[in-house]
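A single chain, nothing else alongside it, follows as structure tokens in the form predicted on its own.
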Amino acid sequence: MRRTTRLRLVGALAAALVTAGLATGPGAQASPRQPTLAELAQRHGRYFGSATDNPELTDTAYTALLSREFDMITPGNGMKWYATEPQQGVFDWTNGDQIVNLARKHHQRVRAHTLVWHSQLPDWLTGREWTADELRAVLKRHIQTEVRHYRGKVYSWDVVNEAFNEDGTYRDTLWYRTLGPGYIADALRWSHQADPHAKLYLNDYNIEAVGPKSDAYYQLVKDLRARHVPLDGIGLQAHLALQYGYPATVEDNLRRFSRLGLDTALTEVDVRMLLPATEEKLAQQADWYRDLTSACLAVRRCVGITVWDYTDKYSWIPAVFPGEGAALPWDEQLRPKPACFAIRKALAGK
């Protein structure tokens, strides 16, 4: 062979070692793979998972990051009743069931979310007066139906989600008015009898810090555990915003709550803020999320994070509070923002 074609075959085969990432030579070698957030968080014990929706599920380039990043995975909306159970009797798993599918697929777990909750119910469930006896039948059928059909194939349930307000009286829901304040243990129980392995919380926003609202949920599980109802967790949603302050009880709630028995989770994370987002809000909302994920670290018994969904193109937030955004990790080009570098910070421990 002569000399100019092997210099050519060697050129040629150089190059595609460094096209595949398999270059030699001090100069050409590739930097190592940044760990994820779930691999660090896993360090520690814990998970760190994200929301989803299905009408996002074709966005391949956000479900890539979505199935790279995250060990937990929870359904915003498919499992909620109006999507399981449009009409009476009639239940849809389609929603639910690709979410579980997708996160099965790349090993992740699903926080399934969630079977009681005043809102996104079915107009044949409140359009009509229920006898406390017809509304408990639906209910137990309703929750033992769904929790039967994903057993063994989720993590835990949100069996109650928003049952009080902000000054720790009862909410006035369907169930509440109908059933009065067991529905709640009934609710639990029911659940556990469907799927006896999956973890079962109660889950609220506003509860993150020590007051009226947490006291309400202390005393209820004080009160449960008593009973010897089944409940695994506390679910603290975490919905904050800049401008109304951090909850700076965060970390002695988890740990009250620890002391209970539970398990405690920050469910439903977002930091919005009044638009238009500026450096100043965008290093603020680091901060935050930086001492929200310091804090689960330093209770024992707080097994992980969510944040509720990681970008904001596909956020929640906009649509519900105009002139408000910008609340999640990633933004809208699925960039991370100085968020996620302060999350990737706190769970390296720097």
Ligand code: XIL
Second form
Amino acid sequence: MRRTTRLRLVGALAAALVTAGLATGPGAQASPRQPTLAELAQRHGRYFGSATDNPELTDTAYTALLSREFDMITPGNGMKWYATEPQQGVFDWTNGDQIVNLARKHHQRVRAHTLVWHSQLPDWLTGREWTADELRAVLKRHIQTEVRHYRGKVYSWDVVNEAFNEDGTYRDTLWYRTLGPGYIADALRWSHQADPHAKLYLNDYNIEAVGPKSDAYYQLVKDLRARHVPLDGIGLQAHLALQYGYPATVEDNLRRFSRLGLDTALTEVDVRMLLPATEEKLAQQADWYRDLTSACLAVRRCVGITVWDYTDKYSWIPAVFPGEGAALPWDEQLRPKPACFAIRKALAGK
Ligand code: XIL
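Here we have the form predicted on its own; I need the corresponding form predicted together with the ligand.
Now the complete complex, all chains and molecules, led by this one.
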């Protein structure tokens, strides 16, 4: 072997060892690879997830981090009604399948989202009146078809999303108006029939703290349990905003649902702020991410945390809350922010 070739081989081997995090001793050029959020969460028997959306999957730097750092994926839009049944009885799995397939390729599980919601519904559904019998049949068919399609491929379903108002009364939606409160139990039963192994969740925002809205879920859960309606968990979206204060009772709240025998999860975490972001705001945001992470770890049945995408580059916040943003643990250049280090530290127990 010529000397230059041999040197090149030695160099390549050293580089491979460094990338693998195996290089040690005085000649070592890099410290061992940092554990990912998923690995750190797994040490606690938890997962760490991110939402993602189809358009951004062409961004290879983005998907590399998505595939490496997380072990649970939620489609941000791809499984919603407008996407999956754009015309009555015509189902389209393109976007949902793309995300499920990407997740499977990287050994990630999927929190499927969402079957029954008042938002992002197709026009054919919202543009006319329905009798209760008609709408019940439409809902049943949608749920059965979608849940069957993903049977065995998803970890959980957000079966009903955002069912309550802030004061704990039922939200006046197409479903509630036409079918009454029983639509929730029906949706859970149909989902369970279609995939008996998927964990079934109710999911909402502003239910992180103990208060009228989370009390409404607490009562509903008790009632559903008493009636043996299949239900596995409550998802706390946790779309927080610095200007509204931290939900100080989140740990107590998680615990009371655990005591009813339910799993809980933080399902759509982001912590937005009024722009511009300052060092001070980013530090406060980091504290909030740390505290949310610790709260989940402190409650046995809090099974995991999902951020509503991981980078400010693809956050939903600026489009929906003008003047606000910088809500996620990675910035628009995919660089980790203080929040990212704070989550890591909380998961590492430091
Ligand atoms: C958001 C998506 O991220 C956006 O892309 C879309 O335009 C609107 O919906 N609560 C939920 C999520 O349960 O489905 C929402 O997702 C964010 C609020």
